[in-house]
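One chain comes next, on its own, written as structure tokens: the form predicted on its own.
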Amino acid sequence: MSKKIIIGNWKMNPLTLKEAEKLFSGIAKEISSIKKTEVVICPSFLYLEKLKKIRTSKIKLGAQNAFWGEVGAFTGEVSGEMLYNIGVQYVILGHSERRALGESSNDVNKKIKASLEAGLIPILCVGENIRDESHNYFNFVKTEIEECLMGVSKNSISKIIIAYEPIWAISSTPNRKDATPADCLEMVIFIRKIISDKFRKEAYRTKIIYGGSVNEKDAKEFLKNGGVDGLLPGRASLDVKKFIEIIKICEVLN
């Protein structure tokens, strides 16, 4: 049985590399035990390389965007082979924050393939920004997939993690509202049949996990009942306790 994953996502926090380090050593220092869990941080760009550099085995680095080039006149982006030559393992693409400043479907199905060339395991990222009477969500959520995983190989969907992350639960869409486990596992049930009607039978080995700002008080619900192999916490992963308390939570019902 695979692990379960739980990834941090610091977005634009701390505001120092001295609190980034101290946040990083906190929740090393307090994982020390955990070994049926997959524990990753995705920090800013500017402290990977620092963070890589604070000894631990138990927590693997990821980034929260890659740029789809190599090298080039590419000024401000930061390429996938870059990040894996720091060490990085895991990136962040198509978050709903990101999208909303213009990527598109189109720009994070270049930016996976380019992930996967470059040898970092993918975390897609996708979500509705409402739940209609109609139902009209699921055929978003099913256009995004689709668009996202053009052209990706049956041999490389088992290592792309999708998160998903209704955009209406997220702490920064005004008027937000808390998703439930029955919406997550809802999602879940139709996105691994979005996924193995294309990828068959290898879609199966592909992790679903649950964004949506989950926190350390409903973890445990959307674990057991969401049908997800793991959470994706912003805001969470911020606090050392929380993020311990979300781990531990996953370490025991694994």
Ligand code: PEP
Contents of the next structure:
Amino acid sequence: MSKKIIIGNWKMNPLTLKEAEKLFSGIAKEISSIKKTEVVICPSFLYLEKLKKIRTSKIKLGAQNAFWGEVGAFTGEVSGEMLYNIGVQYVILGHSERRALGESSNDVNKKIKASLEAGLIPILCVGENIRDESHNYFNFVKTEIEECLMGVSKNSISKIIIAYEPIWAISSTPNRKDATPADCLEMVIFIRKIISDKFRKEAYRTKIIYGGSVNEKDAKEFLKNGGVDGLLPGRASLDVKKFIEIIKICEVLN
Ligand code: PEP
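To complete the pair, please output the form predicted together with phosphoenolpyruvate; the form predicted on its own was given just before.
All chains and molecules follow, beginning with the one already shown.
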């Protein structure tokens, strides 16, 4: 059975490298006995290379974006190859905070294909703004997945992680609401159906995870009853104690 996965999205935090090293080392120190859980931390680009030098076999590194070009005249961009070359293994793509800045599913699609080509594991984020009464949020998520995975080969689908992140539950969303494991489960079943229809049995091993204000208090319920293969905490991953607790909860359930 494949390992469950806990991925910390640090977003544009913390403010200094010193704080980033402290946070990373604090987590590394506490999880040396973890065996059944894959732990990934996605810091700012700036900190990746330094954190890579902190010795731990338990934490894999992920980026929060990667461009689709390999190398060349793309001012301000960072390619999947560059990330792979410094030891990064994962990359978050299509996060709602990037989509809000103008990134389209077409952009995400190109980034997914380029990241796979570079040898990275893409973590594709999808999720609706609101849960409307006529259930249009299902169509919304379906369209996002279809557009983002257009032209992705059957061989590659098991290498992609899909993160269901309802925007209305993310900690930075004004007037956010808590999602429940039941909300998560129905969407996970739906996402699995979409990728199974498209990729057939090759999609069985694709991990689907949940993110949206998940913390040490509700992680157990999401992992037990949300139908997921892991979690993507944002805010809680910036707190050593909370993040470790989430990892330990996952380890016990695995
Ligand atoms: C995220 O935005 O990826 C996320 C899950 O953040 P938070 O846990 O802070 O809602």
